[in-house]
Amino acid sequence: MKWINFLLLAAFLGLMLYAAAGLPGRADLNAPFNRDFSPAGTPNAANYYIHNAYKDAHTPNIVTVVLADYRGYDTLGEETVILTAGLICFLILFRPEKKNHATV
């Protein structure tokens, strides 16, 4: 049963290995993330997030931005998640012990 293990685990590797060889270089200018507009013509949010950022909130820090401003809402979701998750692990590690009655 390890083999099958074995085996699922080096064909995820394989996997990722894979697709890691198609992504475009580090710095890479022309990668299609870091132009001012996608292939279909449209504007790349995050170059329009790095060029608004500050005058947009007035904030200087363009992660608090995009996290607290353009992405609020998915933001919060995200964090309700994350919170209730928290809570249930919470509620699952320090719940009281039953006693047991048929001793007496």
Contents of the next structure:
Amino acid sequence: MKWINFLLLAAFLGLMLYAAAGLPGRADLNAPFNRDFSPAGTPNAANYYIHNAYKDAHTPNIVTVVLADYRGYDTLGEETVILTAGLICFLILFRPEKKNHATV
Amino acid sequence: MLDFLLGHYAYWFILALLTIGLYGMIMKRNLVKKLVGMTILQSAIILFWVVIASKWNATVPVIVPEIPCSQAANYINPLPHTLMLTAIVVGVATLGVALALLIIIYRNYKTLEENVLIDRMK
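Show the other one: the form predicted together with its partner chain, since we just had the form predicted alone.
Once more the chain from above appears, this time first in line as the rest of the complex follows.
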């Protein structure tokens, strides 16, 4: 049973390496995600952010502008995720002990 | 050939890391080790996005007046960095909930080994 898992892992790695050969090289300026327009002809979001972030929000850090201004609602949802995780941790760890039932 | 090697070696390391994480999640019996595998897998994905964000001769995405922002090639891609910031936070939340669950499992069954746990749950 164990060697089947190893075989699956090796097959996974081989498939991933084969797929990685088709990716554009690292830091390639002509890669589709670094051009001004995508292959479908739509404008590239990242380049829009670089061009307009300082004009729109007057904050030098583009990552901050994208996180807090352009995608503010996304960040709000993310805070909801953290709140939910904290609540779940609290509810799991501090639930009242059952007095009358024998625990395993 | 050398161009291909230089452009892709980062991907190979990251995919090795991904497979190591998957190995930890599939093969290890201890639940904490499974969790460590999950974290390694997450780190591999985050590193992959950060590697994809880079550009030759570009600087970090913080605008300084000396480098004009009208040329997008002057600054590296800010979008993967932002998305991975979100992914790191969600990963920490997941890890916290998983560790809380492990604490409860250990409290009830006094073990974190998977095969022992299955025996004791019967």
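Rigid core (definition): largest C-alpha set, two forms, superposition within 1.5 Å. Numbering follows the first chain given and starts at 1. As the structure is a computational prediction, the values presented were derived from the model and not from experiment.
The rigid-core alignment places the CA of residue 85 less than 2 Å apart between these two forms.
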